[in-house]
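Take a look at this one chain, the form predicted on its own, written out in structure tokens.
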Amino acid sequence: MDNLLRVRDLKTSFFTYAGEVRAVDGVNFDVAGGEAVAIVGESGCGKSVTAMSLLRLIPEPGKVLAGSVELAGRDLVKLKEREMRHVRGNDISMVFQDPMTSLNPVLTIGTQLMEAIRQHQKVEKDKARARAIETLEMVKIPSADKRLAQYPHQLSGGMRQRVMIAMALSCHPKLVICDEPTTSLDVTIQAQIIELLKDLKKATGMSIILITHNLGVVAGLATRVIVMYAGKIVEYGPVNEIYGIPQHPYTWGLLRSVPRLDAAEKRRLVPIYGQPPDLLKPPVGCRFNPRCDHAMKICREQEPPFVPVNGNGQHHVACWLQHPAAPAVAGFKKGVPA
């Protein structure tokens, strides 16, 4: 499958009065056409900043310093702002985290949907209205034509999120970025939104980047998972391998903090102790070493390289425990918590 998106050595920093905050520091990943990829990690690890960097929407005092973001062979980093405005919505769109703050409370749903369509596609008002109704029906909102006259506060949280997804799909983009699309919703509605995204991906052939800290929603949609920590990717691979044979201690920690229905016996959830590092002065070596139970001397001195796992070329991890000279980790078998 050909790559739709190719990100290489992406670096984004925020220049504050205290110094440079390296929020995204040398990120590399690909997204194939029609593929769903999840980016997971704790709050503050750089997931959302990565997404905003792809769209060139980093607010001041932030700036994309280096790297390339190639969409279908076109480097978005080199485009002028006028050209990027055409890319946003038409080629890449985004579903933001909280629909209540993303939607304008004093404008009707129809006005906001039609504005997005007419801004990017320059169509007549009647055609924009027909497209708005079509996209609302696509995201399974009943009585779509009547919803156009309603305001955001008249819809439930799940309905508002469906409107945001409809707005993102209204111009038929190749790639949709979903930034924590289920955070403010209850568990039942979360499952419905994930199932909706899966159906839309299958129906339209679009690619999806799912950004989340909730590993429970990932397996139902994504085929590959990227694990980020402190502005860097520490592990990536097929979703079944990340869940089944995780290789990085940070990934182990994320999975141990999630309840599992398939566990053979009940066990207490184990949190990841400590706090994410200060990105004004990130730790030397592996950035996870201050919180890692298995940190060695080399972890505090040198950044680990990416190495393949299982020899299949799809699963990679950056961890010194993979080195042949590293000691065996007690209590773990093939990286799986015992």
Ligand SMILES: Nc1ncnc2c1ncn2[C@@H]1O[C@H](COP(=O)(O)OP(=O)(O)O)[C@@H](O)[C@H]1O
The other form holds:
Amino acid sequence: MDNLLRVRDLKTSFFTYAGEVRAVDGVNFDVAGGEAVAIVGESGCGKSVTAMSLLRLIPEPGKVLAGSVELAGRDLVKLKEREMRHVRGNDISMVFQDPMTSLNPVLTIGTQLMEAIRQHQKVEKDKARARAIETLEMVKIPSADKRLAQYPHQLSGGMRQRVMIAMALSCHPKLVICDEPTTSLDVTIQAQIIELLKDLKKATGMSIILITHNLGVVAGLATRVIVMYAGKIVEYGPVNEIYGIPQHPYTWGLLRSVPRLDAAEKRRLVPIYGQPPDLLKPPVGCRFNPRCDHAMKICREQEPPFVPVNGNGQHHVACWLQHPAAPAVAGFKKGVPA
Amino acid sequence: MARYILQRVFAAFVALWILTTVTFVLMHAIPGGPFTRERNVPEAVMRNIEAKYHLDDPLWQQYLDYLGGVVRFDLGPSFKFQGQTVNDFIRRGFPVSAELGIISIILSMAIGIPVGIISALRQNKWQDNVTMLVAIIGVSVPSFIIAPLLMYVFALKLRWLPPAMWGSWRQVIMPAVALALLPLATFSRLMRSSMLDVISQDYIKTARAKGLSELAVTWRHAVKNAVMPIVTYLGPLIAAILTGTFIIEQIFAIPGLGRQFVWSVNNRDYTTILGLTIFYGAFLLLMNLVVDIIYGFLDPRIQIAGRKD
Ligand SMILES: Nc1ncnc2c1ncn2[C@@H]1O[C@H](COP(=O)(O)OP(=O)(O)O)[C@@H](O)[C@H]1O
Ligand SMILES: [Mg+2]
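Return the form predicted together with the ligand of this protein as a structure block, the form predicted on its own having already been given.
First the chain shown before, then all remaining chains and molecules of the complex.
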């Protein structure tokens, strides 16, 4: 598979009065064409800032400091603002977390759908209208043509999120970023939305970046998982390996603390102790060390390098426990070393 | 919609009735009548006058008579101005006050709202700091200081404009500017904070993520949401300004309702005070009703009974 998106050494900081907040601190990942990749991590880990950095929509006082974001070989970081506008909503579109606040309350669904279409495809109004109805039908909204005249408050949360997805799809984007698309919805609706995204991915061949703090919703959709902690990636790999042989203590914590939609047996949920660090002054060494049950001396002194977990070169982790000299941890299936 | 308006109109009439009653009672509770003078008036003359104005009727009778008049839009005769009615005063003064008021409001909106928008878009940059400083001055310096200042500079020193009176457009400029300053400053501050609030909303993020230009984001998505609070402020403002302002009309010798009111108070012209108060109250209620209806059309979330879609 060719890589559609190549993100290299992405760094985004917020320059607040208190100092520089390194929200995204050297992130690398790829997304292949037609692939769904999940980014998981607790809230405040820099997932949304990563997503907004790809679209270059970081609000003041934030700034993308370094790195490259190549979409089909074109570095978005180097584009002019005008060119970037043509990427937003057209090549890469976005579905936000809260459908209750993400639609403009004083504009009709039709206006909001059609303005995206007419922004990028110079088409007549009735053509745009036809496309709007088509996308609403794609996301399985009943009586689509009547919805165009409705306002967001007349729809339920699940329906609004479908409208958001329709809006994201309307210009046939290559990549759709879904930032916690189900977090603010009821559990039953969550499953429906994930199911819908899965169908749409199959039907359109688009790539998806699914951002979530809930590892439970990942399994059905994504083929690869990126685990983020405190502005950095700590582990990434194929979804079955992240579930089957997770390597980072933070990933273990995430898996223990989150209910899984596909879990066969009822498990006891264990929250991760403590809070994510203050990104103004992240801990020295491994950023997870203050919360890690297995922290060693070196974890507090040096940042762990990424090491491959498997011979297949797909699964990597940044953790000192991978070091040959590290003690064994009970109950932990170490990946087959390369 | 019609039902909603009907309910509101009914509520407005109840409010107006309460206002009339309270003002009527207060007027009669104040010691000293309109014909009380330092100079002694013979007993018989006094009784004649009282009979002419029905002041010798029992109070409830006077109240009912008055209420009956109000219902027929007849606010009665002036106690102090022979042969003049309160309606005459309104017919003469209101157009003057309203003309001045409308010009001031248009001026304050036309400048205040764009200034507020620009301020918000340039938050904490120099454009913002300068306009907000000016706005604070505009809010805190009272018109009885601004007005003489304008008069001194533009009429006495520069001799560009006539100092006072009413009639030509050149006489409108200074009082209109003096009157517009406070609402202008208020509009710009309201609009700025409202815009700042709207700009940080999620749907603005959505609009940007669609690839819309900043202009489209600002106009289509931000401004329409941000003007809502302005509309709310508009109702009482229009009522207050259009019915005349005491200070500006006094200073510039403008024959409007405000000056009439001051004159009536000074001369204990009870029926005029009472009538003008009721007129102001009715106008305020009407404006608030109009604003509520406009609001209902602007904001689709407000469910007006009977609206179906
Ligand atoms: N506008 C901002 N100003 C300052 N800091 C911010 C801003 N937005 C985000 N951050 C910082 O970036 C970090 C990552 O935020 P975010 O990407 O939203 O987390 P999440 O993983 O929950 O999506 C947060 O810890 C926060 O401190
Ligand atoms: Mg987030």
